[in-house]
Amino acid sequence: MINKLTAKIQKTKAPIVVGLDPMLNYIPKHIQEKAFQEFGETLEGAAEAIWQFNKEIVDKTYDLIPSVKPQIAMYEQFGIPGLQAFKKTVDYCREKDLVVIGDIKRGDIGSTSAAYATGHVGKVQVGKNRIAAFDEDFVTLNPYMGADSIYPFIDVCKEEKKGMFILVKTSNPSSGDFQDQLVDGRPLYELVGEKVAQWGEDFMGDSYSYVGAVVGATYPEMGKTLRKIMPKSYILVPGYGAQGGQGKDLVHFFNEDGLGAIVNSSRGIIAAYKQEKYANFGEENFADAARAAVEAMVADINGALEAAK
């Protein structure tokens, strides 16, 4: 799958991923009202609104982008109907030939980690049948509990040719509470980055490893250091746009081949119609605003990469 992700980035010339992280207040009233007329103001109604919103965003952007990243918590808050909307979204994006990164941030150990891996990137045995449950292409993982939380995913991903992005240095303001703490004079995130590179050495695609890393756009200097520590790992870069990251801040996340990183934007794209510069699209044309935001993001990042050559 890492080979497919790399190929799609090269084909689209868009090293970006659209975060499908819908909140109800992002969803235009006409979509909510239609869903509520059919299902009532219920969890089912909310899930239907989310699904219809996602579908329209994907329909208007899939030809421009290589990948999407649905954040499972945004669906779980609506219970079982929300998880059904998550699954419908994953399946629909795969039908559109998009690479799906399940942003699940799991990080347990032993049989629990194995069960998470089976449910999200593997197949579960049911009688004589092996069935894929959520069936994402990549997942995000929290390594805080150590290698025991990662190895079950590596085992399943090797079997299924799927991959992972491991949290190394995240974009949130308090990430330094733990990630920046010094261990033998070095910040913890560097040691985690070294582990990611080590795990990835035994799980390589053609040019890049199936074991990637999450490094926030809000810490460009740290990204520069981690790029050197993990030369063969793809870096998933959250924090673009709404959290302050810009194309000029991100050039060091990429390798000299112009690859090696994929930049995420969530509300900056899916709720673009709420921004002043896209307000002319209006609520009815929210997905057209999302497409325009994708085009602007691609131009910003590619322009920065070109200027840095």
Given for the second form:
There are 2 protein chains.
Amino acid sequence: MINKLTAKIQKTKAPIVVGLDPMLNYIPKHIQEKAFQEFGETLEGAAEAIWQFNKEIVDKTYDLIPSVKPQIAMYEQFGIPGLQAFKKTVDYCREKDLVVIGDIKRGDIGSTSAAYATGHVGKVQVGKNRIAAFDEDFVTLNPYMGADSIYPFIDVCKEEKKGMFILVKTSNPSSGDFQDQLVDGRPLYELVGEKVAQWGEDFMGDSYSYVGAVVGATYPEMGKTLRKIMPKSYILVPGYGAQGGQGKDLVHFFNEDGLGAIVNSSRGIIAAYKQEKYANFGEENFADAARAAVEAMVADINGALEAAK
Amino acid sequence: MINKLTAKIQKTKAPIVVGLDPMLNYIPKHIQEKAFQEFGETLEGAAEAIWQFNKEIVDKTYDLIPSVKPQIAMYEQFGIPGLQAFKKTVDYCREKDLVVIGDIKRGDIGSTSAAYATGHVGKVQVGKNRIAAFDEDFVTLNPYMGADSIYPFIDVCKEEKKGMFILVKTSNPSSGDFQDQLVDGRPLYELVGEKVAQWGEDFMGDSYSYVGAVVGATYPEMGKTLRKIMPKSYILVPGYGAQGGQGKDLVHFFNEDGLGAIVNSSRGIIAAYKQEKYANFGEENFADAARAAVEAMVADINGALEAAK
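Having seen the form predicted alone, please provide the structure of the form predicted in complex with a further copy of the same chain.
Zooming out: every chain and molecule, the one shown earlier first.
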């Protein structure tokens, strides 16, 4: 799957991922109204609105992009119907041949991590059957609990040829509270980065590892250091656009082969129609605005990479 | 809800929580067979088996205990039907007046943590309606991303009078990989413990805070230190029984008032019938074995607390 991700990035020339993190207030009124007419102002109604919104965004962007990243929290808040919309979104994106990164940030003691791994990237045994539950291609993981919270994911991913991105340095303002604490004079996130590199060494694709990292676009200097610590790990970079990151900040997240990083934007794309810049599309044409925002993002990043050569 | 938890612990004289973490291989054959007959060897069949298993355990133990802790991973691995069983379990336990700790170990950037908080301990706005999705009483949280990943839970919990337990020092063997790293000569988990105490100061119940901590039974010396760092925080203590902790290891997790800690056992109770000690109950009477294991656990812990006086 890391080879597929790399190949798709090369083919689309778009080292980006579209974050499918729909908040209800991003969803145009006409979609919400139609869903509420059918299902009422219920969890089912909200889930239907989310699904219809996602589908239209995917239909209008899938040919331009290698990958999507649904953030499961945005679905989980609508309970079971919300998670059904998550699952439908995962399935639909895979049908469109997109690489699906489940942004789940899980991590727990060994047997529990094994259950998460089984549910999200593996198959669960029920009697004689082995059944895939959520079936994403990659997941994001939280490393706070240490190596034995990660190994079960590595085991399952090896079997399924799937992969993971482990939180190293996150994009949010408070990420430094613990991640930046100095351990023997070096920030904790560097130690985590070293572990990611080490875990990944034994689980390589053709040129990159199945074990990647999350490093926020909002911390470009740290990204530069971490790029060197984890040369074979793909870096998933959140924080572009709405959170403040720009193309020029991202140059050092990439390797000299022009690969090794994939930049996420969520709001900046899926709610592009709300920005002044794309207002001319109108609410009805929100997915065309998303497509234009994808094109602008790709141009911004590729331009920055070109300028840095 | 922290006052309710404290009152229930005092009433039952049982500072314990039963971990409802059903693996299919814990579930007696007769329950699995019945569920598979009705729903096939499918996710729905597995979910039905889990639900029937949980229900019988709860029916046979609810009068002895203050609280249960369903581990959501064990349900999530069975996809949507599994999560429906999680929700049914949460609802049923709340009907039985048990305090329900959702062991979800979530944590993300601000807006995403807000979605998790809304879904698990709050209410989500859909049109004119505010709807509770999962509706647990407490949740467990992962602090790696820092303060702004926790605040949204504090905000929602203040509104709903609900609470949280934040991972400080976890029970698993690799927990030291990052948690034990020395920062200015002190382990990281102490820093996290200080933050927990600080976050909790502004969100107090009558005698304890709504912001608790998770500290593993497998690290009793660290528990002793953390007890002092977080005097007003309830400590949720996993790792008793199957993971190796015993009553005598737990004395220093409690305050002098005999309160301040709640000890979890999962396998040791729900799969007690598989232990030699409880084999005489037979597989059919697994829930009676669970009741006996609850009684033995309470006696062990109270005996140790009594002996330490």
